[in-house]
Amino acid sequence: MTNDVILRSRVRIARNIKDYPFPPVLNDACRKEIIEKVTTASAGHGYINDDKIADAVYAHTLSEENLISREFAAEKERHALLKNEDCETYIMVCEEDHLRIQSFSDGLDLAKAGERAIECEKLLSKKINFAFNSDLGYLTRCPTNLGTAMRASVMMFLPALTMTHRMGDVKTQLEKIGMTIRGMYGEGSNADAYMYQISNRLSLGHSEQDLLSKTAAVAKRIAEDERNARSAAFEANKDVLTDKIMRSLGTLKYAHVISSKEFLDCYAYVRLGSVLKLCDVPCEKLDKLLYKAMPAHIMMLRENAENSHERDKMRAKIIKEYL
């Protein structure tokens, strides 16, 4: 079982179409042409155009689940989102690059996510001429994505390594081997609820399989370190940690008003309690609740939830009913 530490695997492939400038300087006509090319290339293969992406609140629910980037959710210029019928693979059109293909799998399964993303890219490449250089590989807006333009990442829950102040060492070690660690929502975000994204930093000079295998191996090592740190922390502070976990569970079950920050703090401790067998709320249930209690998700349920106090009341109600 890996979901005690690793929630989800994601593989992202960036591509740009030959003879078009990068998105920041694309005019509306070019954006429309690119969207039409991608839509045509994917037609008949189970991909649908998600028209709801024009709704800002809906778009942010997807970004809260890391299915699309926060930048894409906030995009004001013409853009499009295509997804397959199983909602396992998403194509962001006109994000930082012309295309960002993202595929997901539960737990540590980068091989499956990678297979889906590569299959999607091959499908599109049959009808779209992607920008490519024999020395640099696939051309991308950001130089760090040159080469295969693949980013293999895992979402990891690392409370014990964080509490014992070891994340600085983890970051240093990852940088030495060409990996990077970021917060819950990627670059520039915080590690809310002790959630981190671990991924390769560069793709130039590395094959897709190398990136997938290396990231999986690193994730396994970090997961083992986290499990060892949990056991040691619990043995050293059993009463204090148990009390914190049970108080957090009580807050989630009985609070009448709860902010996003307080919810994330409590969620993290209760999830830790779940993996330590101190409470009977499964991780899978908590992880679904993680998204249900996010601001945009709440706003989709209730019209007047634009007011933060109303959201906090609604969040408490959702949590109470769910648990």
Contents of the next structure:
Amino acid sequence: MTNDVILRSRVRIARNIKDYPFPPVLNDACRKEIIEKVTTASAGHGYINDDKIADAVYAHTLSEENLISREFAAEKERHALLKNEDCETYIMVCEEDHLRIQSFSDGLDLAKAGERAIECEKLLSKKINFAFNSDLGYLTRCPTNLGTAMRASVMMFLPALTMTHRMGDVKTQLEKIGMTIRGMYGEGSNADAYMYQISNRLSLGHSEQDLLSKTAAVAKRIAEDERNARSAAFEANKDVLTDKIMRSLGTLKYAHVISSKEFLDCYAYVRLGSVLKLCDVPCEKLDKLLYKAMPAHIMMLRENAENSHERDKMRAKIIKEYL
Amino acid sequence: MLCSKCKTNQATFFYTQSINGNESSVALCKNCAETSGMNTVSPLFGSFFGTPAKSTRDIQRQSKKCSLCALTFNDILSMGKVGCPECYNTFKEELGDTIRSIHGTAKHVGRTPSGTPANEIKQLSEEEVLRGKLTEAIKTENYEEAAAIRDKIKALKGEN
Ligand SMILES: [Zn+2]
Ligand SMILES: [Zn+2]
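If the one shown is the form predicted on its own, what is the structure of the form predicted in complex with its partner chain?
Starting with the chain above, the whole complex follows.
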């Protein structure tokens, strides 16, 4: 039951190359040089250049899965994405910083995600001179990312804490200890499907190990609170909650046309039902479905799905095939 | 630049004030900014450094340009982000207090390009990881791999 609350761990490390301006003011020739440097440095270590990201729809499927940032998916200037064969580590080249290394692991395992990201950084640093200053650490475009330039984040499913209006408290508590909580799609996004990302806000003055273990400890505590809130909510409103969950499952199973918003609302209840063992759809299946039903994923499947009505029809069909 | 109110602390927050249509710039330290009710918490990009000021003193500052990206400090103020790694050298003094007010410190702890000294912690955990793999390899009777891992652990210790 590790994924009942925590779906995925992610560690992002920003790096910049000495003697080059940061990407927003970087000319095309320099972008090309940087991409070549990173490609050369990672060559022979299982990294491939994913040239499909030139396709905007494909790029957006990756951002829907949170594998790359939305800004990177929408990037107009020259940029590149390298990923390792296991799809556990991604290197965004020419994002806000020259490099953003992102590594993932299932459930709560920041240690593993951190190890993967650091391993990738070590590999690249053998061939690339990263901008560093002994006081400020690794130098980044935004001063908030200085120091380790590391963000450790955990994707959490928090329906009970949300329904009982406790996310405001959680947010306040987190901010007091230098952490932050955002919706599934980061800065400014709403908490769709009761999914949240918690991460460290500050990276200067704390070692990588500290950031990883602190974030993991906080995630564990929130997960415990969420589990308690679930039991309490279930005890108090068993019939109401069960009814809501089964109706949501019904909608997902039998709808002929379903919008992204309605899908996410129903999805959250069904996932909660799955965790509470009120319906027999496994969480693993639901986790895959979450992305499959998103707009860019549907557009990848069918070209004329640019029309939102067509897409909503297509979404209903995909969901039915899954459940 | 010293705080224009208490004249003792370093100014960290820069504001543009408009009194009877006359614009003037105010530079305050964190304390004074807070006691005079200025917003010192600016979580959004572009506002970490306050509003770009336009006083005569700032015009001198305007003339200093970063040797690599050619930005001035006012450019950085208006973007809320720096232009290149060299900016942190060029505008060391100007940026110092802002960085401290964001992070609560201006001293890096953690990994470095040369791998010292904070890396000792990492080395330890690397060894731990290998030991975990070793146990697993022995459990699954994968002795060839186990031997390789054991060599790696030895090498790791030898380096220290
Ligand atoms: Zn003052
Ligand atoms: Zn510069």
